[in-house]
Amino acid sequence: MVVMITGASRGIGFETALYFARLDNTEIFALSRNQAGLGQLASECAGLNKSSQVHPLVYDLDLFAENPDSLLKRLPVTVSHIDILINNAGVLINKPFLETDLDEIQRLFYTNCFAPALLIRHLMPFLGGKTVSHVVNISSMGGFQNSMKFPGLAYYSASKAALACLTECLSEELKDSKVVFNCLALGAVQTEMLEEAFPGYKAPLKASEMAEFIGHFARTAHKQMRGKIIPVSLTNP
């Protein structure tokens, strides 16, 4: 099984990579711009399962639009199919709507929606085909329709809502490609990103607990559902 995870240097992405590293015969491509975080991930994954391997890829998805080959050429020639793609990388800026400048808005929408869309687009030669691939987009309860909303997170929530809608659209448009698209709208998990949005708030779930859910979902849910946006939350936020 070949898995690619973006935003793998900390939090949920880090723990999800650890989840897959424990499985038999799994090859994990872990993407992040944070070299130190990926180094720590590789260190913790070493020895978990001798039949599996983690490939840390230090890469800034901000560069992907201009030069997608800079990432694709780093995949080994032995990789012809990606079984699971988890678009986990995200950015959060907690700032009032009227005070958020254009550069910040563009950064939120690029990282949280445009980059996953571009990654899917350029990875299509590796997705689907003879066997099914499962693309899991990680959204937020902030972008889930009719959920509780919070001041300062308007653009963040809107960008995550866009990713959720993209999931539904791709599921229909690419339904004959053997690529299954689903989206998880995550609630509160104890991560650095949550601390940035809600200082002092203690979430009911640890990153490792949510990662276990995401990992199992990515491995199995494509057999039961497609094009779905699933809320995964114990509390608000």
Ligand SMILES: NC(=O)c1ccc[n+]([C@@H]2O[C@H](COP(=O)([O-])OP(=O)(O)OC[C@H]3O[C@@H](n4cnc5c(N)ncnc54)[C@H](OP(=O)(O)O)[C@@H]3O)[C@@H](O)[C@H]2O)c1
Given for the second form:
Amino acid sequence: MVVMITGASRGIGFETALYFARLDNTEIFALSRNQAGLGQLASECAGLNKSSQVHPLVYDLDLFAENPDSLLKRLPVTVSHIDILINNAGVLINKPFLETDLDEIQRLFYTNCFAPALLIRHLMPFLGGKTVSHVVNISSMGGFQNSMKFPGLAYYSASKAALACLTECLSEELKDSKVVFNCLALGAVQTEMLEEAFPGYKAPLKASEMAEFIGHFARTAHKQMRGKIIPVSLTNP
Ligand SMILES: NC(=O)c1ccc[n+]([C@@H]2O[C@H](COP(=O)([O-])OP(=O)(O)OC[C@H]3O[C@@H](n4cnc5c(N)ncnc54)[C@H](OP(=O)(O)O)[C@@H]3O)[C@@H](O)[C@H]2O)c1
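Follow the form predicted alone with the form predicted together with the named molecule, if you could.
So here's everything in the complex, that chain up top.
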């Protein structure tokens, strides 16, 4: 099985990569900007399961639109199919709506929605075809319809809502491609991002506990559902 996980240098993405590294015969492409975090991931994964391997991809998704080949050319020629793509990388800027500038708005929407969209588009030659691929987009309860909303997170939440809607749209438009798209709208998980959004708040879930759910969902749920936005939340926050 070949898996690509974005945002794997820390938090939920890091733990999700560890989840896959414990399985048999799994190649994991773990992407993020932070070399040290990915190095830590590679060393923690080494020895978990000798038949599996982590390939760190130090890469800034915010540069993907300008030069998609800069990422695609780094995939080994032996990789012709990606079974699971988890668009987990995300950014949060906790700032009042009236004080957020255009650069910050663009950054939030680019990393949280445009980059996953472009990644899917350019990875389509590796997705679906003869075998099903499952694309799991990681959204937030903040971007889930009728959920509780919080001051300071308007653009973050809107960018996550856009990713959720994109999931439904792609599921329809690309339904003949053997790519199944689903979206998980996560509730509170104890990570550095949560600490930035809600300083001092203690979430009921650890990143490893959420990763367990995401990993199992990514491996199995394409058989039961497509184009769905699923709330995965004990609290918010
Ligand atoms: N924690 C929660 O309570 C919660 C709740 C709802 C939704 N979520 C969502 O779950 C996902 C993971 O969240 P988390 O809490 O684990 O966040 P986190 O600890 O802040 O980790 C975010 C990851 O995204 C990567 N990333 C950010 N910008 C990137 C870029 N331009 N290019 C490549 N990688 C980039 C970061 O790596 P580098 O900095 O190394 O690039 C990091 O590995 C996010 O999409 C978040 O919105 C989290």
